[in-house]
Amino acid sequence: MSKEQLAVLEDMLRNGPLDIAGDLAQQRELFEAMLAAIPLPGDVTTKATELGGVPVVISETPGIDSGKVVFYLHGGAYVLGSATAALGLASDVARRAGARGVVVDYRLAPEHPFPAAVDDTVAVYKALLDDGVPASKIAFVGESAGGGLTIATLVALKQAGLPQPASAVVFSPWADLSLTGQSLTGKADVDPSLTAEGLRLRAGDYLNGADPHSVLASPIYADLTGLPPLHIQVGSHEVLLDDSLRLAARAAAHDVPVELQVWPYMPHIFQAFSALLDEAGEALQASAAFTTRHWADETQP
């Protein structure tokens, strides 16, 4: 680990404008500017379209196997961010899984509250099936928010009697939405981006009174028998850090095999920075080999 490169990354995100528990509009604005003033490679092709009346973005690079899909939540604590905005990690993953990606653009909170962005999932996901996609060929990935609703969606599928897909990788998933991890307060020291608080307020407007101990909102209280392959990555500098603990432990408990991989001193989805942080770089690799190794299993329907 380059402490320099470490100290560039916890700089800027500790002193940089994002704020979630800020002005929605205004840290909506700031997510996007963001995340689009970092350019897409230029192999990389886009595509806005629907499937299952849901937007979504496709991402394809050269050499891919398009036949194969990696299914792609995005994070914003459900009130901010795009399909559009999170292409740059997106398309990233789906290039390193061989895959073409399939980014959704699932409705956000307050204006459409839980179980709004799940049913958008769901329905997604579907729509892929009914396309002809089989099961054994998708592959979920998902990245705070995003890393609970793939956890969401995978239990809502299984409630649906839906095929599960091969396999899920989660990025520092925020899965329990009644805020009760001892890391909320125990890391809020060394979190240079998240806060209990703005996680709380965020929470409210994803829930709008619904029982944040939901399975579909918190699904680390959730059944998760009969889940496909799940593995976990989270930074140990996170206040959402015993979510992905307990994550994992449930996930034991209930017989799905789990991978956990605690990366020393890592922010909160440091994997977004590969460009500027060497651990990104490896996060990824190592993600994208439990995805493809779960692909060449292809022992599910």
Second form
Protein chains: 2
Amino acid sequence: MSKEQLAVLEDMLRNGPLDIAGDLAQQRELFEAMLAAIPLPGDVTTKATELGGVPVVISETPGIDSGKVVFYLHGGAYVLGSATAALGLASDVARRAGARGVVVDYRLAPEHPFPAAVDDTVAVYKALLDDGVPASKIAFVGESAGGGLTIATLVALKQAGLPQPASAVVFSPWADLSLTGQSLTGKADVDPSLTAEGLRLRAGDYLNGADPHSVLASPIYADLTGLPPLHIQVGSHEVLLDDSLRLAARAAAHDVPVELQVWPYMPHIFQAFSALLDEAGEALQASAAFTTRHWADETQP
Amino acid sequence: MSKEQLAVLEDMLRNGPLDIAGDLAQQRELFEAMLAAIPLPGDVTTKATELGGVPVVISETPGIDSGKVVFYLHGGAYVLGSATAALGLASDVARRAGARGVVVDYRLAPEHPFPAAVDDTVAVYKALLDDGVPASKIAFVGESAGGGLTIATLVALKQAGLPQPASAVVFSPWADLSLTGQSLTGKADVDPSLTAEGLRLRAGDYLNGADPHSVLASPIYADLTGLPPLHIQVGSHEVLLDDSLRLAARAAAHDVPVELQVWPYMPHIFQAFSALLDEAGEALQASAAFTTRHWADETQP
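Starting from the form predicted on its own above, please write out the structure of the form predicted in complex with a further copy of the same chain.
Then the entire complex follows, led off by the chain already shown.
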């Protein structure tokens, strides 16, 4: 890492206009505008469609095996973001895994509170299975709230008796909406992006009165037995650090194969900044290697 | 994994004569005899010598870069084991990392209580530096008590103002001699090797009245800031599981680059059973890849 790279990014994150606790309509507009300003690489083709009644965007890049799917869940504290805004990172992740990206436009709070997001991700997954994509050819990837939603979806699939995908990768998952991690205060000074206050506001929007310990909202409280191999990446400069540590611990206690990587000094979802930070590309490569290693036996149905 | 492989190993561990709580003279004899019964591969050459006044065994295999050193610390609850008995695993680890093995015969308790083991490992490390081996060409690897001792040694090096090695790998480290991990009871039924009672007995032998929270005995309580990249492997069927989880969490909180792998259903130091278990070879390969990735820049002194 170059310290200069990190200093530039931290300054951008600290002083930029994005604020998780800000006015939602304004923040949504800003978020979409900022991400829309970054063009996709010329060789990415995208198609907006729907699966199981839920809007999705499919991304493809040259040379992929289109029989394989990266099932991608974007971040945004359950109130921000969209499949389209996530395409830069999502299509990069899918390309590195040699697969199509299926980026889910799950419904957002507060208009559509918990468990709308989980209902949508399960519906899309079911539609993929119904379309003949084997579970063993689907790999989940999610970031931030989408990381928590990734684990929640796996738990929901188990509850519904559906097969688990081949593997799951989560970047800085928000997996405890009851907000009990020590890092919420311990890392407050060094996290340039998120605050406990902002997260508390958005947890309220999403939960809409539901128990913050609901396992489909806060999967660190779930029985994780039977989940597929799990790869967790987090920065050490994150108020959400403990969500990753506790998710890894819970998965370990429940006999889930789990790999955790803590990237020192990195901020929330540093993987999104591969144009600025060497670590972002290295982390994306490590997570893609994990996904690739866990595509199930090619001879399986 | 084949379930049969694991069943055979578990049966062997559960019903074999090794017992961490057993009579020490008898257990030491058994331990050495069992390990001596397994011949080293024919291409391993070993040399017993001393470094810094401490006995060590050097292992070499064809094709290694003898300028690189795997600094290896064996297990045995601080009261059992030896460099010679550890050579099978230690020389395999060093071979996979493309380095010489320097297997440290640190003094054992109860004859030589804490901090004798740490004094010995620091003395050997200093002797390597004095011999002209750059810290950047030394990678630490330790198992069980040797894993805890690995981290304790890194903390002692920091306290002494000595340079840190390139990286450290620990297999199922025993890093909390105050024995407060929940897995000590939570995993008691599924751990075929170790018990809280046995560990408590041996912690007493080693500590000899010292505070079990001493950071050089229980490095999960240490300030880990400044430690080199750390790779932790642990099985989910271990009473010591939580030592690994808490070590990873502590390292993360202190901005240490850390990677944790939890291998489901695996017992304590499953890496030693590569003849029986597919996972053992896979885990050794993953840890060697980590060590190799972190040899410092070849142009450094």
